[in-house]
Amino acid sequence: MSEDHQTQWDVAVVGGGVIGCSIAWRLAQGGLRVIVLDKSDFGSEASYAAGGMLAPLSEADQTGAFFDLCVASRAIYSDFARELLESSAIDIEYRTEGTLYLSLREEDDEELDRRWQWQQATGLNVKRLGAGCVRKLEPGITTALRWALKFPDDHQVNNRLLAAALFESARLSGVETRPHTEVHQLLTESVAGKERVTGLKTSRGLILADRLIIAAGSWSSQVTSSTASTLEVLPVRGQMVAFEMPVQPLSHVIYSRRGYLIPRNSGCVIAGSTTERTGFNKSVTAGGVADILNHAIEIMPSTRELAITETWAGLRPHAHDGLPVLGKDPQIDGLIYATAHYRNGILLTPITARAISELVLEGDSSINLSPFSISRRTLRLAEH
């Protein structure tokens, strides 16, 4: 029986990546004794795959609440990551540099003209750059570019670091930390008609908890109960390629419409990705491996003579129409989500960790969570 058989915590917490504790730290902050649990290590999963891009305007094709949340996730990222470092000591080499989206194609123009348009007139910070412009900012860049439009405020971060300055925080807040264990069951009480949150049997006994909070990403669907709503997240698999630094090195974000690099303060270029649905295969293969480096190539040739130094793939947790699912559970008091994050879990870390945190500790949240509710897709399938 684990220890945890008498102790009873005021929030457990299902999910060790950077969106689990940066919640736990939050509330840990807050006063509450918190408990985080992961299935394996603490920032394993998506949170160590990920590219650490904060590129909410180099990927939005309209405004809406979900446009909202993540440049206001990015708004904060600043102070965030200064935090981070006074309360963990670790740097996660967060950069301002910019991102360029290039056009390489004819059949691109038309994507990035189409970007340009709609956010020139909402007022936001992006500029069109003609070639010459962009080679100057970045020599290695091929010489079949086109134009290019420059994000100035889409940063970037070490995700890595990232997960590992959230834990440190977390622990070195008093939140109790929990890897390598599985959840078998959600319990729950009736009182008074409704049922709320008693806690989890897990690998390693009971966790007696008030609340419980959702985070485990991909495998978020396997915490269950049959009194919640149902919660569907799917992964998708993303692979990654890592190469040494070019001798004309990157110092922006790069995409286009087919890739992406991003450089790191380690003297490596990151590139990616592929998205594929294969369930919980994790598998880097040689056409996923392929078409990244090919993409890398078209953006940068000289990609074609450097050493790969690591090869990987992450699983983007993913609801029904690509939004995150927060907020409580209708069905059952004291539970809530934080997940289903899919593209942007590095990016909405700042903004969920306030917004659920403020949830327990306030009762209510600032941030408006209606439209990422779990309720959200049962409303639009009534009201039609």
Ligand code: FAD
Given for the second form:
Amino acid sequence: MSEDHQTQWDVAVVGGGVIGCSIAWRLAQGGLRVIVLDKSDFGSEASYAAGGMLAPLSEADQTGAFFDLCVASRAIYSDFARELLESSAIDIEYRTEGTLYLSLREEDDEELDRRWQWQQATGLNVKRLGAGCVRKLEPGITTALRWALKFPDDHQVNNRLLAAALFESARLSGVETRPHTEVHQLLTESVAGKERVTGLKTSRGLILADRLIIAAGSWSSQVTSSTASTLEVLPVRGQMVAFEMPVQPLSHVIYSRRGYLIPRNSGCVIAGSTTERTGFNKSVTAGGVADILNHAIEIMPSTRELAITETWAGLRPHAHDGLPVLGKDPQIDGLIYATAHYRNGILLTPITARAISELVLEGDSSINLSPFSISRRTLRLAEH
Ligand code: FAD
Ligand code: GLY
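I have the form predicted on its own already, so could you send the form predicted in complex with this ligand?
Up next: the whole complex, starting with the chain shown before.
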């Protein structure tokens, strides 16, 4: 039996992606004894596969609690990046050129117009640009461009560096990190008729902890399956392709309705993505790559000449309604969820870390988490 069986942790975090590590870091800063367990290497799943766009105006379709959460996280990102640099000495390449959302076909106009209308009406920072203006900013974009929206405040980071910086910051703050340790079961006991967590059964022995945070991304439902929890998170595959540096390098993140291009500081460009329900299969497929290439070439025709340097796929953690699941379990004391960030987990990392660490350290969060409560699911199930 591992010696951990003797240690009583204040908090055990299941999952060492950007969500788990950022929460662990904040909790250790708050003086708690924290352990993070990952079945694999830290930051090697969705957090590694992502594009790193901080893009609520491109991704969200309407205002509301989710949009507000995204914008609140975006607003604290530059400070977050600075703090990570100070604590880990890793620069996460926070870039502020902004995002261009292109209309490339007549059929794109309606969607861009609709986006322009609601974002203008909400007072968001969005600009409408003619094709000539856009091509002055980005000469590599196709001459077929009709017009575009510019989102000056939708920025980007290098998500792989973000995962590394969070791991390092957590470790240096005293967080115990256990890679290649798979959580098999949550342990609970009944006290005066109420369930409370006591620890975890893992591939390397028992872990005793007063609170458990479920940050296991697409695997979160598997981790909680032995409890009465109603958590339902499913994987949605996204494939990606990276290219060598273009002749006319991009500076903005470029979006179309069918795909996106992300320039990296190294000079390479990342093209994405697909949205596929294929279970836990992370294969890169001919069809997926063909679609991504076609959409990338449509945006920037010179992509056709570029060497492909890497392809990969990752699993976005998706709840039934696409919203994250954040907050306490209503039935099991000490069980807390921080999962299902779907397409926006990189963007939502700072605000999730803030909300969940406040919940643990202060008993409540300054952010209203009720729209993201697991109970919204329970209510929905009860209604049908
Ligand atoms: P993960 O990074 O998946 O981490 C979960 C961890 O839990 C894993 O390391 C896993 O090994 C571990 N784990 C699972 N089961 C167990 C177990 N039983 N025991 C121990 N450990 C376990 N978001 C954005 O904001 N911007 C983007 O541009 C963006 N682009 C994306 C592009 C693609 C192709 C994909 C796939 C995702 C993208 N996302 C983006 C979404 C983002 O990547 C995710 O929402 C985010 O990474 C989720 O982080 P996480 O820490 O919850 O999950
Ligand atoms: N947010 C981009 C993606 O999930 O593909």
